[in-house]
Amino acid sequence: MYPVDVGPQYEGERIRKGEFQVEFGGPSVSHKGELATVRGLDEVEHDKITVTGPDIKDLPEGYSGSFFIKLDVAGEALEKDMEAVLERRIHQYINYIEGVFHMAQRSDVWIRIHKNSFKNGLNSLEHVGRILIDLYTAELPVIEKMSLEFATDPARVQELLGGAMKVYKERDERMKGLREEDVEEFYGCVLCQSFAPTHVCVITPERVGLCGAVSWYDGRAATKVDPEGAQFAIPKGNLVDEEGIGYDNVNEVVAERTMGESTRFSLHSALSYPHTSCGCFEAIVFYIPEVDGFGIVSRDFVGSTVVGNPFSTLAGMASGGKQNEGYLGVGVQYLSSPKFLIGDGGYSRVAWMPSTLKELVQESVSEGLLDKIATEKDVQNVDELTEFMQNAGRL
């Protein structure tokens, strides 16, 4: 039925530089997303597969450049609720086909195609979005209809995105003044555990998944759509962690999720007992003990950062589902929680990010401090960086 074999055996699976055909998006690629619409039964055509630009055979090998999925399904029992659930299994359903890779979310995706994938029949989106829409309809019966268009032209791309930022946008303001102390229960998340086996997300009101496309609102509209599935709720038990935040039974789940690789979980700390990385993050904490602060990249920055590393390197040491004391990913919108790395004293040890995070998080950071946040415009490196601390007082 399908060109290739297509199965959860196939998630996990890497493909590397000069192993690809072509490749979509990823990190030298400026435009790039996916979104997920729930519509109403008369607005989506089922089955319908749209390729807008070049489809896969109509581009050289080594091919890279901008792409969109715009998927749109339709159900009685559907709310606009589970829109960003059912975005985020674009990236497990992608992961099932034999020699196709897909990382990340929203406006950061990356998406590889085998060459022998390629030369095995796989040579059009239109085969991708067959296998998707079967996925998705045999997995998630409450959706009756749905529809699908692949856009690799780029002023197609830069249309749909620029609909899509909003709505991510709007998603992110859902979860402004809802607390911890609020609610009875946060949302694990395992989605990603084909990648790195030991590592589950722990979402709650102030801490958005890492991969930025799971908040706690679309997590708990997770456990409707599919109450088997990689979404799940966790009574969070009692405080047994004041500074780091953590509660005992969320580090039961823990303990069972990650197969006893990590046993406690401190929410809010990237020193001690620090929450596990997969690979999906949109940014990276890390320490550096020259200035006994921390510097934060964001996936989309370009270049080595203040400790000479780039955000691929840094990558390496904050995933795998690993607990690796001083480095930690997050999701951005986690940068604006008031819980923001609470145990770690929070902005108060931030000493580098790029210009465009703290543009970002401006609001979230008190006027006189962010001043005194180093970026890539004011230092290159960490003799440079302990200098502008030096002169701003905070060493």
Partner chain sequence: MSKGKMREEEIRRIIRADDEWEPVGPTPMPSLIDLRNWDFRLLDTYEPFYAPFCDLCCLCTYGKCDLTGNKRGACGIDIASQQARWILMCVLMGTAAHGAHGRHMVDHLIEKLGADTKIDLGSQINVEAPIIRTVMGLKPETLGDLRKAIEYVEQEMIHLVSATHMGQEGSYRDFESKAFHAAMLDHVALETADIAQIVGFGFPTSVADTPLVDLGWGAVDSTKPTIVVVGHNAVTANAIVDYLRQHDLYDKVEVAGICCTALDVTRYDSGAKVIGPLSRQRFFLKAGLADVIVTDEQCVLTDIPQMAKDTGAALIACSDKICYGLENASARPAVDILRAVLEEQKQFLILDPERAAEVIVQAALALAPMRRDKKQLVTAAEGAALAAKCRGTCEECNRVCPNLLPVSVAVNQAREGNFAKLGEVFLRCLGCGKCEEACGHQIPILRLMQVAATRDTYKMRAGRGPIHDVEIRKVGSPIVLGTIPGVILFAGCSNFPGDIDEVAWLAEELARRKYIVNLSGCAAMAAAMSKDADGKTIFEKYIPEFDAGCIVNLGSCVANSHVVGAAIKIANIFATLPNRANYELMADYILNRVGACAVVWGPYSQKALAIGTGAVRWGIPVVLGPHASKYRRLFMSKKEASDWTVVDGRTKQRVDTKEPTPEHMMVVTETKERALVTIIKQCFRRNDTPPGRAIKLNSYISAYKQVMGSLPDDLQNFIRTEKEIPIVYKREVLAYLKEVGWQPKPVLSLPTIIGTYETEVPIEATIK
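Residue numbers count along the first chain shown, from 1. Quantities reported herein were computed from a predicted structural model and do not represent experimental measurements. Heads up, when I say rigid core I mean the largest set of C-alphas that superpose within 1.5 Å between the two forms. Compared with the form predicted in complex with the partner chain:
- With the core superposed, Leu370 shows a C-alpha displacement below 2 Å between the two forms.
- With the core held fixed, Gly75 shows a CA shift of 2 Å or greater between the two forms.
What's the form predicted in complex with the partner chain like, now that we've got the form predicted alone?
Partners and other molecules omitted; one chain follows.
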């Protein structure tokens, strides 16, 4: 069917410097990008694959140069909002191709094609296009038409990239600006219920799923594309808890989906009716009573946190689909949310976090406060933390 094998087992393949036939984009190339655009049904010619500029077989072995993937789709059920979700699949599907890797996204993309795959017949971007169209349309029947352009001609790449940069910026503005107040529905996810039967994630524009894999946009796209799947819409109803942020209809859905184990979620509090966790969370927010504040730790942090317990022990307290006051499993992206822990005071209550996490969220924390949050480099235990906070004037 295809010159090389295709399947999820090829995700994560590494292709070293001497091993690639061609390299598109990547850190040594200045112009690269990819863009998915939803267009009208009459604007897209289905199955059209164009290569603008030299193709793989026309390029010398070891070539490295500029590149752009232009993906256009059309379908009755498709919406503009889905573009980012569709675009991310370029990464996933290209990695399905044996001997091809794809890294990053947007204007950072990096693709390498292994010499062996080239030898086996993967000598044209048309093959890649064929595989992509087949995978996209197999998974998403809502795509009625799809076309692809692969640009390797530097002038054309620059032209497409220019347009794309504007679109990326617009998307970011829209996403940043989108608040829970602006939308009528949130999305629920119950994928983990076979491990945590009484857990449900409520995903809002300001609260990503705690595994980190499902954003509000992902939930929206999934619900449209797969109405009987693990994700579903939750019309939010009325705001009934202004502090921790809770909605009446959300609470009703929570009660139903957790078989009554939880009946009320404060979406942005770790102390009052906290959101439950399964066990897949990327990070844990935990209460430190001695300083009446919170610590945050991520899964990759090695060793003991400031309270003496490592991630694994804290995870035991946070998980299991129960409301554990003082413990909250979260996705890392939530740490940069404008509503992060707003019910408990947000970053003004955060006392400790690993230095790597702190660097990640520095733009979400006011400058004056940032230095007053301790890391593993500053303190080793709660006594030292107390002293640190006293010196910082926070206690």
